[in-house]
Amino acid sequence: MTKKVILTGDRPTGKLHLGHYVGSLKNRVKLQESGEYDVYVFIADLQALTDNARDPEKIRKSLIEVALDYLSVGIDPKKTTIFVQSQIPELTELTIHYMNLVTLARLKRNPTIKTEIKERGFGEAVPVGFLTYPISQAADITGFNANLVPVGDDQLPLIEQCKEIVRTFNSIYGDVLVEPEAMLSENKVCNRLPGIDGKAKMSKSLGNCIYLSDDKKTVASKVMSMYTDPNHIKVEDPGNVNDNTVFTYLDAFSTPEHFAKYLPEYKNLDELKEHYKRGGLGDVKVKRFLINVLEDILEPIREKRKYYENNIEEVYNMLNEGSKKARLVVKDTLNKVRDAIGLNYFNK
């Protein structure tokens, strides 16, 4: 029985954070260990250059940081193919072919693109590469015949655009490309973890992240600064758990085992929330509990990262071998695409 193919990746614009972990990295390890899928994970350096072309050193430095984060959370290159986007030139040719199937108006309507253009303050000076990166993303997905693409809910418009490209291509040239489906986390909180300041999304550019590589002291400091309920001034005051960042993080990370270990007076998070809502529970106690929960998760990641930081050549070799393996898959897809369009003039 042929395994389904999963493709997912990250832009190398800095170290990865808890939002990445709970939204995608944790699930990638789970999917990898299930043995049910062929998993491809890539570092999207070409996509990162679409809005960082004048600072390529940022991308080069971040590439190894992302690779370290991948390995430290448990993504295993023996089970998952980890590769670098720019090392697969066939992806660029696929992008060119797909560009002919998408209108400029359609790209501008993409909600994800519209939001990101606004966030970056491009105005009318949008780099062409940035505007068209959904097409490049479609090349990544289809190049590996991916059936499933794990994403956050903010990325769903990009998957929809990819599906449109697949349908258009197949309707013109024949049934060549595989139409992908989005794979969302079962825990809805995990799809879009807010920043420590309570803003809608944890983001490197907003500086509101807890990084996977942050040390214990830094994590504690960031948690203690977290946005909670501004009206919960005194311990005895009733508190609101909705839009309260600390409780959102507990929704995403805490388990009954954490309560048994660190806060045994409560059976679970529901009991903690009820106490907070009726009053008599201070923010500091809840934050200290969250610190313990996060440390249980982050300490093993830090330890594994230290090994790879001391063996950087091993990491580069892993990326090189993974990229060579991945390129063979995309070469095959591109050959089928060229055949379908009629560009392999000299093969017969």
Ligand code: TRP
The other form holds:
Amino acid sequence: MTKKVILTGDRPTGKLHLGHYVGSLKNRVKLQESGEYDVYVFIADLQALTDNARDPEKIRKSLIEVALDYLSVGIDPKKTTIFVQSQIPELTELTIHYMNLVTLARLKRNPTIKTEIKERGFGEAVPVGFLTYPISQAADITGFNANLVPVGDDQLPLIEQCKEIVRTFNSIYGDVLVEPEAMLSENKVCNRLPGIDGKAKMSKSLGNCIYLSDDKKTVASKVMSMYTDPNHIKVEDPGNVNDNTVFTYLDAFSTPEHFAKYLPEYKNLDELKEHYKRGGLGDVKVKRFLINVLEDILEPIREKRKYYENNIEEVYNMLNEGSKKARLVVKDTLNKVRDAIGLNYFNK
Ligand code: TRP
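The form predicted in complex with the named molecule is what I want next, because the block you gave corresponds to the form predicted alone; please supply it.
Expanding to the full complex; the earlier chain stays at the top.
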């Protein structure tokens, strides 16, 4: 039996952060270790260039940072094919074929793109490559016949767009492309981790991130500055655990084992929350606990990162090998696509 294919990627526009970790990276490692899937993970440098064309150096630098982040969280190139989008020109030809199947109106309606255009203040001056990146993303997914795409919930409209392209293509040219499904995290907070300022999403552009590569001191000071309940002024005051970033992070990261290890007066998060709601529990105590929880996760990641930082050549080789291997898969898909459209004039 052939294994199901899982594919997902990240734009290299900076280092990866805790939002990526709970939303996606952690789950990728789990899927990889299950042995049940063919897993592809890639660095979407072409997509990153669609709104960074004038700053390619940023993408080049981030590419290696993201690769280091992958390896240090435990994505293992022996089990997962790690590749770089730009090294597979066949993806770009797939994009060209799909472009004929998508209207301008449809692209402009895509909620993710709409938000991103607004955030960037593009208006009508949006680069064509940016507006059309959902089509290129559909090529990424279908090029590998991906069945499952693990993503955060902001990516759902892009998966929807991809499905539409698959259906349209298959209805015109015959059953060639595989229709993917999004794979969301089971833990809801993990699909959209807020920033340390409590804003909707941890994001580099909002400057509210804890990076996987942050050192211990930086993590501690970021947690200490975190947004909590503004009405919880004195320790005795009853506090609110909803919209309280420290508790949202504990929802995402803490386990009963963390309580046994660092805060044995409480059995689990529910007990801690009850105490906070009653009053008599100070923010600093909860924050100190969160720092311990995060350090438990981040320390081993930092250690691994150190090794790869000292062996950068090895990392580039790994990306090159992964890209060569991945390219063969997309070559095959493209060939089928060209056949289906009827472009292989000289093969028969
Ligand atoms: N759009 C994704 C992001 O911003 C990156 C991406 C590009 C991707 N191509 C993809 C994700 C294909 C999943 C599948 O993070």
